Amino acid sequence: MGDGTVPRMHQRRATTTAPARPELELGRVVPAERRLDGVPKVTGQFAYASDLSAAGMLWGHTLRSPHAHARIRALDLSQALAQPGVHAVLTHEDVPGQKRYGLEFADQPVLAFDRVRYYGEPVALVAAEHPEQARRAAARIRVEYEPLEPVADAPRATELPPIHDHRWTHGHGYLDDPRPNVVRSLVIRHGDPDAGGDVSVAGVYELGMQDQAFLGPESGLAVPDGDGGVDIYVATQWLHVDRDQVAPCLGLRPEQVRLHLAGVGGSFGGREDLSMQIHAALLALRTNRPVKMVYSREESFVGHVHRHPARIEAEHRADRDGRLVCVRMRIVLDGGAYASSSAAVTSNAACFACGPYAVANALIEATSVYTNNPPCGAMRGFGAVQTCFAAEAQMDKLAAALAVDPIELRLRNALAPGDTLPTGQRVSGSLPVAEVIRRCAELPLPEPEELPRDAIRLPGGAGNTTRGEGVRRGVGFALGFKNLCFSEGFDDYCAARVRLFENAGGELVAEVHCAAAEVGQGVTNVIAQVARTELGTENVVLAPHTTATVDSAGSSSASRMTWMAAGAIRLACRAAREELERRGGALAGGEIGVERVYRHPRTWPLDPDTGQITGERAHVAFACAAMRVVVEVDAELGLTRVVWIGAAQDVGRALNPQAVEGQIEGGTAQGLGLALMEEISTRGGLIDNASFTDYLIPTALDVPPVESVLVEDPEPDAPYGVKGVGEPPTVVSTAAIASALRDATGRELARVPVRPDDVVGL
């Protein structure tokens, strides 16, 4: 905060009418204890993936491309192999199985062959006794490149030569777009896309490339098992899908590759894709020694996917009363060199382009493209962030054109259960949009601070050289929503296994196995809460998260893990309890072991030609959030300060209100970063600012007090009525901050992050 204190969030809870179902009763789940990982993390005792070690361990290092686009003409490994301490130097020729992998489409080489398609693409690997020996040996590898013209301008990518010879995403149920470099093209036609209104506003909006900027770099340890298999200890978001990509590339059966969750230092989508998993395993199996890999910070910036930059053209038409008549939007997303999750991000951007508003007519055209820029994929908010920024700017423009209060305009158009989305899906679960708007609008704004004041409380903080004479105050509002869980027919499930046994004192103990990745969001607390609730015992032990003992839990992403893990743990615990009751309530020295799989209600794909649903739904459920923001802008220096943020969020049923509070605060901080400072800068595909010196992220001095209201309206199809809460704050906060900046400056500010040059000299 501007006064140098630690940001705090003030929580209020508003409970709306809940369905009369016993399992949805408030207090049905036992209260959460303090974070299981809280004390070790704040005391520095927590073991992250980068802290791992093993006897006889070697260090791995990756040689990466210095070009965004080039042919590989020749590789000479001789000097690297002759370096002291080197045990292996590997290229694509040493990959024993499939040469490519991918989160959704296997389009990405394990190690580049033929050509490189982005700056930092892995070309060769080295294993040595010491990390410095590995780095020096990698520097001795001689690669002959023939530079090629990069495809770096996403809006023009469909007019330029293809960077992939094969159309990897064709034949998967999407529209098979014939244009070059298209990852996915989705058109949603709803009602009459040519319907006119009394008032029309239009704009072109852009968002830069944002990095997840997690503090723990990509790292892990691969240990050969002596029988041709390998154990991989890694910071990841989805153990089983990692295994299913790694094993084919190693030429091994899935059971020969065991993934174990190591300590995760943040994820936010950036660990859904593989980083060092295959590489460390290749080196370990070649050398028959454990191999550890830890990326440097610069390497981390090129070693994972980022948020898609976007260019969005939007037009909103309304009648004189402010009712939306038609929304038209054209979205271009830069997917970078490989597909990653661009297809799903494209769908989300399109599906949520209109915002949580009732719109009778719409035409949404969304396209993600391949370029030679850094690969982009999942990041918190996942497509909805980009379109929320554009859609909410349009709503503010429309309010101004109609001379209507911006909050009132949103209330007039608020989506509600029973309404139909542009995809044709009817909202059937809970979605208290109007209540969220009202609760946020009711939060009292802070009074303006008097001038002059200490520089630390001025825009720019200690860097401000004025006494605040040019400070202007602005107030903004934004609303957004997003889907929960996976969509479009994906077989989204979570498994859990429960083992009941007696300890030495004869007390019942429950050992719970679930591969849900704890990435800082607190899912381990949820697992323990549910197990204690269902089994009626405090003696609950969480087993290590691994592929070796339980089926997949899916990814810690898409605001799904609380919902899915709670569902799976509840099923397994109830089955174990029933078996215990069948045995008369006593184990008599034996034990019970059951595994159950939970699936949420089925979803269906979108029609590739119309973007309409082909079954009952494309998305499982939705959550919305609203934010009201107060900013100050120094008109002379171009500096900004976010003074206060008020948030109201639809949370279903909050199992752990304190954890929800933390998610809202963290998500808001990431949205603030995108609004004001965070952008990966590229020139011709090359990254200019691959360090925290040049890539800025918010600090405690940048994040203001966040006052939050939890609107509890239980989701009828979810266990205990829960909803995921991690993404909506990020979806809406960038748009809300930009809205406040526009109010303070009177400028359009159609691009984020907003730079000092955009607001200076008013």
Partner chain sequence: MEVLTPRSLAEALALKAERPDAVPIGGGTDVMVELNFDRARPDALLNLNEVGELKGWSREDGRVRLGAALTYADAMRPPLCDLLPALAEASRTVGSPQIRNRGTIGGNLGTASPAGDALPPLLVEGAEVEVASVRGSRRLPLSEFLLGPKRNALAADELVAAAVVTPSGQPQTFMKVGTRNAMVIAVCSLALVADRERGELRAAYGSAGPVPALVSAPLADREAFAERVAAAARPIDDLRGTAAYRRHALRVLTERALERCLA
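Right, the form predicted on its own is done; let's see the coordinates for the form predicted in complex with its partner chain.
Here we give the lone chain, stripped of any partners or molecules.
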């Protein structure tokens, strides 16, 4: 090709260790093994959920709404049923149990009745011998729709007719907001919200709807057990919560529905809600055949929830020395047609709105609304991404207004253990904000590269659009934080079971059961590492992740799984070891089986009227990250190249440093996508870019080398001092890249993804 090759990502890891608190007994941890799923994945041997098959299997297909909002007048299945190869066509009438389900509120129909509320909402199901037959038959289902005016403008949704007849989210301990279409509104009042400063800056910020864009589309296989029950093999983030939503809709007892983890091709929050689980099970139980469902890429875009688009009005007041006096923010999140986890996302957006800064006074108003847009819910960063983007733009504006270095401004306001958050919660664990800022700021910036260079090392990349004309360099910085584990009084736990036995050679073997979902983050390695550490043996076997043999592990989300799994495995292993010691250190042909449940420190709800804590804490713990970014912008064409990213992250204690770096790089890339290109485009609620042709995600030419510094300040409340690491990089990188683009262009760039038009100023 003669065009040179893409520079290999260089990595340099510098680890800094804060002195461990003397009272912390962290314990030795054996070194991490190589990724257990690494070789199978890179060699193509790994079985993903879409690779599942069973003898006599049928294929399921979902008929979906072509409207964002419509009344269903009539459904005629006769032609579909007459198609070749068709074994079943089901509608809401065939749902034997509860007709609705939901992660937090059961507001979403298993199959639509009366009304459809979003583009792509499931209406009917078909099972056929061949997937093409199922698709063709679904197309023959006649649905008579009466289109209704969609509620598509989130900030106006509270003034428009309600899209639900029932207030699903009222009566759950939140503020029961009387306005129509409110999922949750939360106001945090802290100190004197009218406190004035010497300087004030304001802005209105917007974020588009980002998709998780996992490469493995929703897929699974439901197998009837011949006894009225069903086994569901599926790519998911939380097996037990799936079971607890599926069983009531099937009219079955929980133990009749067994969920088993199939190979997960990425999740990022998008597999917290159900997709095809109930549907495949309905078809399997009706036909008494195994039924497989695999969404196409296009279908995947309507098959899971997305990141909430947001509109944020922000005002920051500071004194002459740059100390934040008061932060005021009004946040509107578009929740789409069903609640999903919008209520928790609303809380997160509000609770982390100020960033990791000590703020004496604040007024934060966050509202999530129902609309006829695609449903939004969990995605990596979970509300903190949106507010970090706004808050960090504000901090840069404040630095400019005060003529203070932006990094210095952040240091002056850095939150520290012992400080109080706007919710009234005192930071009791580790949170080395100033250290993270300093370590990031210390990273040397790369020297500007000389011209001429290959086009792929310039903005516009392979497009060959510049040889240096119009190119300006910019440097940005951002800081952010979020919570670890579930919050607001949720009774969160993780179970693990250990079975000790002797193999044929008389060696001790530990079989470890934990339902933690391996979604690519590497939790199976953590489980094995902790078991090897605690049992002192290399003979550790991981049993399949399933609801059948062990209690819930909770969700692989909220940056919680390493913490929770490590806690549970450690408890179970120690109990097994104690039992072994009681037996004199030998099994003598017998075996030991113990199951233990780990709980993190308790949390309490926020007061619905004031947004203040009602107990010691609303959040378990926190983690922060800082990023410094160098960009080059072609200011005439509005094209960009992110040249370099330096990250310092508060990781508690890195059990597996390589995996932590992987999370930082991946999380950074996902935030880069939101900053520069990733947006689900909707018109009147209809998605018009449901494919990877037009929903662009970063390529290797778009993601620069990421230099990571792991700041280790062990978390006192966590096993071994660990912290979750998956989300903080995503929280920060969007804001940091936008900061660098502003530096390069002098433009406000108050909306992401930043479009070429915005950079050029059209």
